[in-house]
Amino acid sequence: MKRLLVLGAGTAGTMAVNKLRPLLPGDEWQITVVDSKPEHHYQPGYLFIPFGTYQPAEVVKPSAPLLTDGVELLIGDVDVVEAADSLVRLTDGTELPYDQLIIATGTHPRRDQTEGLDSDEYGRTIHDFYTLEGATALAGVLADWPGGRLVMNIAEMPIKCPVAPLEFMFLADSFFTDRGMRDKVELVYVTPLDGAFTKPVAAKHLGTMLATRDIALETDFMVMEVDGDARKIVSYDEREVPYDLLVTVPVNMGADFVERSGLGDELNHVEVDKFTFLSDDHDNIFALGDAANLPTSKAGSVAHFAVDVFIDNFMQHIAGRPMTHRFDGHANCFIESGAGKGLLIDFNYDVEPLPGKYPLPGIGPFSLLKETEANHWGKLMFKWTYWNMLLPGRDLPLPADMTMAGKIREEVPA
């Protein structure tokens, strides 16, 4: 009996085993998934909790029923992967040998990586929405916040769902406008990047979105310290941004066992081939989803498209054949822009977001790089699609590779 061991029952891990189980005969392959908790979270839903659109119960389900029959779920914490011996050791001493290993343990916010962020002010004047607990606490604060200076700060890239901080600001603008108190709120977006939209074509189409909403922008801000007592964030070049309420996206890092196992980069993301997801150093270890150090967005759509490519490759790999499929970095993302509208971007490793229609050329129904109500509803409908189509491993009528059909190439002056 051969053993496939999957670390992580999140988006990528769940999709992978649900697609692989029918392809791997039960009398030949044992499939085990290890996760530190028994619940599965719909993480894109965190964004909506602070504004009351979703309640916490809507984004959490038990993990076990989401896994197809014939997949064992083991709850535990990984201590180390002993790659030379094809063995995973859990913190309780359990040893799990494997023939093939998939690491899909994601990436996670780490407040401890920024001086002053993990202080007594966290949960008072400092909040996040990248955890269920953080998003829920922030909802309580915003419900009766009297106003002031709200600062959104990204500590460092990469982060999962890199457009979510922008979405938060757009939704905050709409939220406070609807409450009739937008004039009492100053919104400031602070980013380590050189702009809110860093790709030339996207910047051309969307570059004024912050200004038209009266959202201030502070760029190239590499946060060194959060001074909770003085209520300010300080950059390495000694700039200071004061706040009354700080909503932060902490440094995102992969699981600590990745570092202990010698499998990751400086942020504990597993080093893999960006086309096949195979470990750079081990021929029976793959990494999927946010756990991998792919040079594209850490987002659910990437996990979806990547898993579609991975399945055929994995079957070739265990049969001793070359892997013939190559992931092109395809990602797409709905971006909430407030007031019942949204945007959509679609791109890959080589092609930046472009305007046009998606998925059907000239028809859509979704528009690229353009605010529409259809895009907003597409964002909200994705929750149903996630629970009922993506996680069970059902095929969607969307190609894993990005297509240029429906897109309009534009030249942007240097």
Second form
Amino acid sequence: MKRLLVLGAGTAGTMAVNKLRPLLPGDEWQITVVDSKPEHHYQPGYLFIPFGTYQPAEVVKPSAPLLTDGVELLIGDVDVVEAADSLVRLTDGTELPYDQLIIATGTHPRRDQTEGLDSDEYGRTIHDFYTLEGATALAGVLADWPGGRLVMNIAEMPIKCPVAPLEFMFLADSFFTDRGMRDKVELVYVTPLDGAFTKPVAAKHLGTMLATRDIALETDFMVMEVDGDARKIVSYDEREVPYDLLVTVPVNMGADFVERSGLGDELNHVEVDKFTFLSDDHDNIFALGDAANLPTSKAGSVAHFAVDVFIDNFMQHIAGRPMTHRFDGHANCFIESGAGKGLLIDFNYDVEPLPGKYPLPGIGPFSLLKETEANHWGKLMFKWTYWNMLLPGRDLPLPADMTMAGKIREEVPA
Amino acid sequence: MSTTTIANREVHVNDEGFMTEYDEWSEELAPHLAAAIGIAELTDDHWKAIRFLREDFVDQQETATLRRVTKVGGIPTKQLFTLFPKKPAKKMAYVAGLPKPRGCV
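Next, give the form predicted in complex with the partner chain, keeping in mind that what was shown is the form predicted on its own.
Okay, now the whole complex, with that chain kicking things off.
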């Protein structure tokens, strides 16, 4: 009996095993998934918790029922991957030999990477919304916050769901407006990037959206330390931004065992081929989803399109044939813009987000890089789609490869 | 893609002025590139960063991020901001004749 071992029962790991189980004969392949916790979180839902739109319980389900029959789930922490021996060791001493290994342990916010972030003020004047605990604590604070200066700071790129901090600001503007206290709140967006977003056309559109909402933008800000007592963040080039309430997106890093196993880059993201996700150094190790060091957004949509491409490649690979499918870096993200509207962006390794219609050229129903109500409903509907279509591995009527059909080229003056 | 002349040498650059051909760069060009972005003198510390970037690129086929220069190259981030003010990642790559680091996706 051969074993496919999957580390991580998140979006990528769950989708992969649910799609592979029917393809791998039960009398030939055992599939084992290891995760550190028995629950699966709908991470896109974290964004809505601080504003009371979602309750914490809505974004959590037990992992086991999400895995198809014939997949074994082990709860435990990975100590190390001993790639030379095709063996994974858990911290409790369990040894798991494998024939093929998929690392899908994601990327996670690390407050310990920024001086002063892991302080007593965390949960009081310093918050994050990339964890369920952080988002829940922030909801408690925002519910009766009297107003003041709210600063969003992104510590370092890449982060998962790179549009989420912008969405947070748009939703905050809407939230405080609805409560009749927008005039008591100053909103400041502080980023290490040189604009509101990573790619020029989207950065221009999103930058304009910040400006029209009176959200200040501080760019090229690499945070060196958070001074929780003086309530300010300080950059390496000695700029200071004061706050009353800091919402931070800490440095995102892959799992520590990736570093211990010698498989990662300087952020513990697994070094893999960006077209096939096969490890650079080991012929039976793949990394899927946020855990991989792909030069595209870290997002569930990327994991979804990537898994579609991966499945066919994996079947070829274990049959000893060359992998013929190449992932194009396709990402597709809804962006909440507040007041019941949203945007959608669609891009890949080579093509930046452009305006247009999606998925049907000229028809939509979704509009790219444009605020519409349909996009907002698309985002809210996605929670259902995630649990009921995506994770079980059902096919969505969306091609894995990005298409230029429906997109409009746009020039941004340099 | 176009060409420009730096120190009497014709080199290929992109629309932001970053050199695009690894082998067209040599150490004589670095002071001229540095001067173009307001760095008057390249000290030993500058060179340590530049040489790390050049060597790392051969290995990785992409420009090191700030974190990589700090973690793998052993140069503290704070010092990089002093050596290449405001935008060290971009400025180092520019002087070393390498593409702008990605990291922004």
